[in-house]
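Below, in structure tokens: the form predicted on its own, a single chain.
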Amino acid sequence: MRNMKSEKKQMLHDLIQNTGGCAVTDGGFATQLETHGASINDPLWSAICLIKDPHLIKKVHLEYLEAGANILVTSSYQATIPGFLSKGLSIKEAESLLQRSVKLAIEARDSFWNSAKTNPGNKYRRALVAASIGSYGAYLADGSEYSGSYAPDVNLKKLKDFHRRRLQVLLEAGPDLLAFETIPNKLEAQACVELLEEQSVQIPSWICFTTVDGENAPSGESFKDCLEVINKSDKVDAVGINCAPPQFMENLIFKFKQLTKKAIIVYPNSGEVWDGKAKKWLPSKCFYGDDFGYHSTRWRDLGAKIVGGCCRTTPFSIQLISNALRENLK
């Protein structure tokens, strides 16, 4: 049993080593679902497709694998038991949908790998599946994952109670990794760490914060304070930033390198800005889609061990990252 546990915990480290020191995670999921015609204007966001369009979820996973992703993040970011219950589903149905998010990613990974390994010119490695666990703010669907301002009654116990059953159900589905995403404050980071300890989780996990100023967590707390509880736990294997503007990444990687010995992961958004009045995305003024290739090597050289994309990035973005990192190894 001990060897099996050790092998599971080693998976992420081995993947990083086997990809030349920097693995590639996938990109924007909801963005790509919309490309295929999915309607996700819903409090469940992309997780609504677990009910309506599971075939599209698998299709998007396959597209990111083809683009060179070494890690698939499941479609469970905004999938929660309370969220599904609000749609009139039963607890059993809600838990089944959570498990479906992992199973769809595993099915996509396995079918892709079975095909790829028969190709003598195969440039791919067997991808890992990371079960996404979005922040409490993501469930609220009120943008609070980007402010860190939860209601006064949201304490450590409430956050642990909110995440506990979802974590258990996702683990039962057999992912390779756990990915806690867009964590906005120290309190929720502590809740995640304590749950990992209490559940005796034996697979690797990462905790990613987001940021709106490029310096601190959305709550205004310093990353030094936020990482304090994470650094004490051997249940967390990587820490970093997701869904923040890409121009923040260099400074944040440098900052995190000074604050932690854990692997650093960054998967920023595209840098585009949502215009609420015009109801459309505006191009970034300082970062362009074609820049992902060049900048991914910069992020790797500064110390990032996992690089990918978040909102508004696409398989093309991931292909640029994958190609750039692989080219640098030749």
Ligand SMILES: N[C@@H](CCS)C(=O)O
The other form holds:
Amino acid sequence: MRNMKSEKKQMLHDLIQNTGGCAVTDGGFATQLETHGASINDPLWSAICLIKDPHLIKKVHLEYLEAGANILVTSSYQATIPGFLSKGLSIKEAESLLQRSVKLAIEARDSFWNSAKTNPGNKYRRALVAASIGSYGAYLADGSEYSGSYAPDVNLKKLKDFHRRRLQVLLEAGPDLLAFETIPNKLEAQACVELLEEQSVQIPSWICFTTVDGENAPSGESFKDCLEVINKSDKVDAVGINCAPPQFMENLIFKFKQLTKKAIIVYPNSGEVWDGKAKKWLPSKCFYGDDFGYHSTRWRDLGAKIVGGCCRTTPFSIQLISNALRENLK
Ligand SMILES: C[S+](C)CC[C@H](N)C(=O)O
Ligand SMILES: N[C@@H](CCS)C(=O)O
Ligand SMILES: [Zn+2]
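Return one more block: the form predicted together with the ligand, after the form predicted on its own shown previously.
Let's see the whole complex now, leading with the same chain.
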């Protein structure tokens, strides 16, 4: 019998195989919450809905499933224990909200799949649930996930201490995988890898960096340096880029192919730029076709094994990707 580790790792492997070599993760989660009227201008950002509007979270998950997402990323990106404590909640309440983020995605996945599988010839597959772990910069809510410049006292121990308990609580809720998102520097990537090892995590994980120049991590460190520490660990199954402009993806897939043997994942944002001070999206600096369908086939052909969308992309973007990848099987 397979142990837990190989079972969930096998599930991710099978998903990629069964989707023709490239699985689809979902799109902008916060973006879709806002489309439905959620107000997320808050230090907890999209995670404020875990307190105020859990039904909306489930609705958004269902919309992405309907659009063809094979992986749902949970609402925990900016959900942290210190963040919830600063709202006056107890540790117990904070931990139960973190668990709720995973439960809502699992419930959405299960109810969608129970209905889809009864329809013969449906285009869907049972989706996997990835517990989102946003970077320390996301928690700071000052846009520093796009700068990578943390205060001088932010050392490896501090980053591991920040991530540890949330990771444990999310794991207890039973996700299929872990999604480290918008990591902006090498030190935080190292903290994530060391925690996966220290906690003997048995489920697959991905670590995604942001980039603002399309060449390096936001900190200015090269991806060669950032990937060095990740490549040494078999706890990380995929590496890539999220929440950076789509026009950077082709070059970065090419670069990552040379730097790692791990699966490559890309889920860019729309190309708009986050203004961390004003807390709003600024127009894209460069026009790039918004045909995520066409681009996703390019990313797949260049070697990406998981593709999707991040901020300001929508269920429509995911539908384009899902249809294009199925229609143009490699
Ligand atoms: C991915 S960014 C747009 C999330 C929001 C940011 N951490 C903030 O709170 O300002
Ligand atoms: N998955 C996150 C965004 C990461 S940049 C969310 O939309 O909540
Ligand atoms: Zn994003």
